[in-house]
Amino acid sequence: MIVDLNSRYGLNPAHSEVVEACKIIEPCNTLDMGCSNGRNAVYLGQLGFNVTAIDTNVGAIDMLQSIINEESINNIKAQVYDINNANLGEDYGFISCTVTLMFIDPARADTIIANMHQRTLAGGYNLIVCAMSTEEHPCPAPFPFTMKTGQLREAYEGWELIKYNEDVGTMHNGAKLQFATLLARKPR
């Protein structure tokens, strides 16, 4: 039985899209982009994924590292890394990037996604959940970057789209926000 480490350490549960993706993705070398304090990384690690968890927030990485040390976890590496660099050094079978791209430098968006493509193994998966701003649903939060209608789908042309939607959801504070959600598989 898996112990709920997320609850034990006061982390939010893993993102629902990560949980869903794990129903079809076998454990592999995985990158958690913008991991914050590790809610997805810890979940993935417990399922047997070898996780590299990156974030620009030193405090969040330190918190995740303390969980790794406390639990003697050997399949999660926590690293401080600025996603804007778009210079990932390894290849992965699964790259997860949930509610992270909204905080990037907008001028780097295409380069970051291209780097994700480049560093995904043939037959591997990318999961992205990103806020949108459209005429019907302008983004109420002042994020530096938001997706436009169809932008994420276009960025993954040629990949197999396992899931794609641009649905409106309600945030914990009641605000309505539209998200582009994609799970795509790279051609073999």
Ligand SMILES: C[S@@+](CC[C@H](N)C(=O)[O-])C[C@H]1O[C@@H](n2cnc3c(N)ncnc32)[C@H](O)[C@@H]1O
Given for the second form:
Amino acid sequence: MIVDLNSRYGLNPAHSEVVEACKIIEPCNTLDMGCSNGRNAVYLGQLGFNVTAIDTNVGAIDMLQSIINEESINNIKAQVYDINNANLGEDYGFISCTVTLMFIDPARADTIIANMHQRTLAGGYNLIVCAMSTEEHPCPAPFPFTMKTGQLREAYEGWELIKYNEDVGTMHNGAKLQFATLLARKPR
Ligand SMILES: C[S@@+](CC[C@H](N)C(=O)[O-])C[C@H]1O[C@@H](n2cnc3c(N)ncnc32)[C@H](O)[C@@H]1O
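For the form predicted together with the ligand instead of the form predicted on its own, what are the coordinates?
Expanding to the full complex; the earlier chain stays at the top.
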């Protein structure tokens, strides 16, 4: 029986969009951008993905590293890395970036996404979930970066859009928060 490591280490379940994406993406070299303490990385690792998990938060990376050590996991690498650098050093079949882009330097957004494109193998996938701010639904949280209507779709022109939506959700305090969600495949 496979032990659920997310439960064992008190991690939340993987993001629902990561779970959905894994129904179509075969295990491959994968980058988890803004991994925090690893709820998605640990889930992906258990499915056989070879994961590099990056975050600026040293404490979060240390916690993920302690899980890796404790479980002798050999398919997850945890690394402190600032996404704003946009100088990824490897190519990946899957790059996942859930609820993280809104914390980046807005001036670096285009460069960061261009670097993700460049570092995705032909036929590989990008998953992005990012908060939006629009006239109809201004973002109620003070994120440094938010997507505009259609912005994420335009950034992936030429890719196969497997999923794209700009759905509005309701937070626990009743505030409306709109997210752009994209799963796209790079042309072969
Ligand atoms: C809301 S959490 C999302 C964590 C995870 N992706 C998930 O789906 O649960 C955002 C994460 O992005 C990280 N982060 C923020 N700015 C970053 C940056 N410039 N480079 C790398 N990680 C960053 C934060 O430390 C935090 O762990």
